[in-house]
Structure formats: C-alpha cells, structure tokens
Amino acid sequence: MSKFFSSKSLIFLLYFLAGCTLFFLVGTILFQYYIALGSLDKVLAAFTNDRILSALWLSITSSILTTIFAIIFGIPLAYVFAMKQFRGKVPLETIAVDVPQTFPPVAEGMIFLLMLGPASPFHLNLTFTFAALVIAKFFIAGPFVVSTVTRRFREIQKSGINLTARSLGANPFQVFTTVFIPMSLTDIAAGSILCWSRAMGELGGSLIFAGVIPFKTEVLPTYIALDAKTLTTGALAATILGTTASMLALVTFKKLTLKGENR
C-alpha cells in the first residue's frame, strides 16, 4: 500500500491532474479556431459583415470609455480605501469592489432597468442607449481598476515613502500626484487592461438594460447570444473576434503584473 502511494506516484497524479485541467481550459479556447478552419472562407467573409463590424466597434468604444471612467473615478476611490481608516470600511470596500466583480450580470441589468429605465424614480430613461452600455460595463468592470490600484497604494503606504515626502514639505495632493501615481503606473495600466477585457465580455447587463439594437447598442456578446441559437458562421466569427481581443489584452495584463512583481 505504501509503495502504491509513493512519492513518484503522487507527483505523477499531480501532473496528470494539472495536464487534464490545462488541456480542458486551453483546448476549449483553441477549439473555436479549429472549427473555423472547416469553413474558413465563410468565417473570413463574416469578419467584413457590417453588423459584426458595428458590434465590434461598439464593444471596443464602450469598453474604452468604461476604462477611462474607471481610471478617473476608480483611482481616487482606491486612494481613499488605501489611506483612510473609518468605521465600516471593510464591508463598504467589499460591497463596492468585490461584489460587483461577482454580481450576476442579469441582476445588474434588472437593477439598472428599474433605476434608470422607463419607471425610473430619477425620471431619467437611458434604456436602449449607448450610455446604458457604458453604465452596465462600468459597474462590472470598473472595480478591477479599484482593486488593482488599491493593493499597490497600500504597498506604497507600508513602505513609508509617502511619509518621507510629507516630511520634506509635500502636501497630500502633491504626494498623491508625485509619489502614488508615478509608482503605480504599471498597476494602473494592468488594472485598466483587465477592466477593458472584462468590459468587452460583459453580457447580462447590456442585454437587459441596453438591449440588442443593431448599429446602436448591439455589442459582440449580445450578437453572439442571439445568433448562437442557430450556430451561424457570424456567431463563430464574432466569438473569435471577442475572445482573441480579450486574450491579447489579458496576456498584456499578465506581463505587466509580472513586471510589477519583479520591481
């Protein structure tokens, strides 16, 4: 019995399980390209389809705007979470940063529909608009910037560099702009890429709140969701465009993260 559970056997089992998981995850991603080879001419033609190109353009532009807003509003929030101590900070940070990242997208869309839809208590109806796309994406993707930058700001605070700057006469805003921001550029870039990639894949909130109006609010995920029912070549082409863009962005994110760990 002891020979059966030898060190070599356990190591083999470890590598076997790792290999199975790797094969499943990577194989699933690569399978779309394998299927595309069987109808390559149709897939390439679909890449030039006006509706798919419009969905790609709306996906990219709405995700870029989402990322810009995440930087503008997320970095100050990261600074508050990293530097300030106040009662209820932990649950508040959890609700503001962690919960949106795991929030059911469909539920998010329903909430925005009630908050900013036809029956909005604020008398502001943004349903089926480009703004609805950005709002839905921001709720899900924006916290990735906040969480990434907050961790880096806390590292800087623990190092005491900010206190050194204060002792030399810098005011808090000067410390923020000359110490925290320059020392966090890699993390800001990494969080922004992660935010953009997540925004590109957002589906539930966009589907319910922004709707699926071709050339107006239809993005790649919602296009795929509708066309996947009939397994069209267009759905496959849109899937390849979306996943490839996300993979390239996430590989860049990984490189930036490793660079940050080695500093």
Contents of the next structure:
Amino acid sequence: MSKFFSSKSLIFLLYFLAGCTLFFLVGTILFQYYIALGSLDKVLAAFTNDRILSALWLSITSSILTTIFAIIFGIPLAYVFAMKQFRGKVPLETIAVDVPQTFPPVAEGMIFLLMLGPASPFHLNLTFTFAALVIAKFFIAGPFVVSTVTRRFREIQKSGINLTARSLGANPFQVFTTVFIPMSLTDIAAGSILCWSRAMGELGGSLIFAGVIPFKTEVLPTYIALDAKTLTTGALAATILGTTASMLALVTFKKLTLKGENR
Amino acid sequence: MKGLTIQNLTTGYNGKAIIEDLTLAVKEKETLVLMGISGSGKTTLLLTILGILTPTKGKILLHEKDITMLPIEERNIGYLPQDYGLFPHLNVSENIAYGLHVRGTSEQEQHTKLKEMLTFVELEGYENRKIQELSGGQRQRVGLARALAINPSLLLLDEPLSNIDQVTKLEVATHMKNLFAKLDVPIILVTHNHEDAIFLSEYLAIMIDGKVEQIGTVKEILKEPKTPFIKRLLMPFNSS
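What would the structure be for the form predicted together with its partner chain, given that what you showed me was the form predicted on its own?
To see the whole picture, the full complex is given below, headed by that same chain.
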C-alpha cells in the first residue's frame, strides 16, 4: 500500500476520517441548538410550558431517586463481585451488570409489565406509577454504579491494603467503611453521575411500564417520543433540556474520572 | 516459649503446597531475617503467619497461643507490606492511629500513643501531612509506627527497604535497625537482598524451595555456608 501512497497522505487520511467522525458526533448534538436559534422565541416559550416543566421535574427526581437506590444497592453488590470468588461469578456478573446496560429498551418494559403489571404473579401492580418509572430506570442505569465501583474495589483488593487494615484489627465491615468506601469516593461519584445521566435518557421501560401520563409519569424522553412525530418546538425544547443535562453530567463524570486516574 | 513457634507447617496457594513441613522459632526480642530468591516461599510463610493464607497442616503458636486458625484481625500482628500499605485518604496521624481507632481505643489513649509513636519514629511535626507529601523513608516510618501503635505481639516486615532509593537506603536501614533494638517483640523480616539481610539481621534463615536450608547468626552462616548456593546468595560477588 505504501508503494502507492506516501506516509504523509496516509496520515492525512487518518486525520480526515477522525475529523469526519468527530463532525458527525458533535455536529449531531449541536444541531439542535442551531435549529433552536432559528426559532428562539418559540423554544424559549416552550421552556415555560407546564407539561414540559413537569416532565423535566419528573425526569430529574426519578433519576435522582434511581441513583440513590443504585448507590444503596449497587455498592454492596460491587463489594461482593470484587471480593468473593464463587462458581459462575463471571456469567452472573455479565448478566447482572453488562446485559441491562445493552438491553433492548422495549423488552425491558415488557418484562416489567408482566412481572409487576396487572397480571403480576406477585399480585403487585405498579403500572403507570412513579415507582414504575424508578424501577425501569434502575434496571438500565443502576449497573453503571455497580460496574464503576466494582472496578475500583478490585484495584483496592489487588493492592492488599484491605489486608493491612485487617492486620491492624479492623473486621471486614470496618475495612469496607474505612478503606473501600473512602478510597472509592471519586468512583462512586463518577458512577452515580453516569447512572443519573443514563436514567434521564431511559425510554423503553418508562414508555411501556410507567406509561405517558402528563404530570404523573411523563418524563422528557417519553414526551419527546410522542411529540416528535409532529416536530413541535415543544419536542425540540424537551430534547435540548434532556441532552444538555446529560452533557453537563458527563463532562463532570470525565473530570472526576481524570482526577481519579491521577490518584 | 515466648515468641513465635512454627511447627510442621505446610502451606501454599489454591491447594498447591509452596512450603512443606516447615519448623521455625523466633524468640522474644529476636530479629530473624528470612532470605531467599523469588519463589523460595518466604512471602508465602509471611502471609500464612499473618493469616492471609490458611495452612493445610501444622501449627503457628504466638507466645504459646495457637493462632493457626485465628482471623487476621485477632492475631495482633504488626505488618509492614512491601509498599507500606498506607491509606492515601488519611494523613500521617490518622494512618498511625488507624489500628487504635478500629479497636475502639479512647481518643485520649489514641492521642498519647500517637505522640509516643511519632517520637519513636522521629516524625514529630508531620502529624497533618498527607501521605503523598512524604519521602519513601518517611512513608516507611509511618508504616512502622502504625504497625507498632497496636502493641503487636509480633512484627512482620516484607521487603522493607526495596522501595528506598540507594542514596538514602543506608540512613533508612540504620534508623530501622536502631528502632528494632528498642523493641521487645519478635521480628521477622523478609528480603531477597543479601546486603539488606546481612545489615539488618541478628539471625538469618535462608529459604530455598519452601524449606529453611540454613539458620543461624550472620557470622555463622557467612563463615560456614551449608551449600555453594547459599554462599553465592550471600556473597554474589565473592563466591569463588
């Protein structure tokens, strides 16, 4: 190949392809702001629309609650995955942590509808409730806390510092609270931001399991999904709100991660 | 016997024995240096005494008490790992007082012990320093102070000089030796470095393939090494 192309032209091709990818990814995100600028008055008016504000409020609160639950339940699971060796751990961890992150969104909603819907075998019908929103978001977003924290706990475990703590008299629970948790604060924060951000964008479970009831279970993604067909400024305003919140959260996540890498 | 007694110990990793039928004793106030090349079993022995590895056979007695199956936190062994294992999120004082804190020692006692330890390792004035701000030698002293603050029944040190740069090594090693002289506890120190072993030891045990090949004072072993391999191990540049 180098016979026909000089190394300079090959490296140029490399930069060109990188530029194309960057332009497509960043350009797509920025395009919404460009369109919004064209009809700024209407978009600004949509920001004060009660239904959109309610969807924003429900998105934020349900995502915060999801993140709190992910911290409470996810950190213990991360500890078990990092510290315990047992048969079938790898497939179990893959199913519990990796699969939900890539799960078909509508399938998730279907499962919850069957499990906790009108025909629930547990006689627990949570459809069209705020709880359904949180449950659906937790399934998709909770594993982000588990995976981020597990990675850090494994590093700590490999360093052996937990065993030094035990040699000094700390029991395993004290080691968890005085070594694992304080040494993982940056990672817990990073995982939580990632979780919150993913929860903000969750659609399938919310749409099918929680439904789209304005002022009750309607969140930004479901509002956009239903309103997008008519290409209203409302849908554009909701898209801007959702993506901007996510972008800010993810930039913070990156900063925290970089800080963590320098530790 | 006061001190550490190891009787017919067989231990290793994942069911594979690294050390077989090892018997060893370290008296009170005695410093034993375990020396051997990588894979000789010295760290395996250290981790078994500490309680991280469980032996498949044999007994470990510490001051006549059987600690073979005791959990790590109940053995009361001061341990200084190779990288010192200092907690990066705690400052010097908090690191040293960690063992006292988790044992529920009163604030007053913690404070008194902390002052005593800072004086002992000559780190007065460094109480609030972050670990990241300390030199290798200072970190090692914090690790030692932390291990000693719990009044251990035994002190275990894993390659304590391996992370010290050559320029300050003699100073750090001399300081460490002087500290050992003031201690009443039995000490086991692991190293693969012949200079460190000769400088720090009172008694030397040479480990080869999971067995103690020769044990005695440095003078005795240097005078009459049991095998040519031991001679090469202790005098690598003068083994002809």
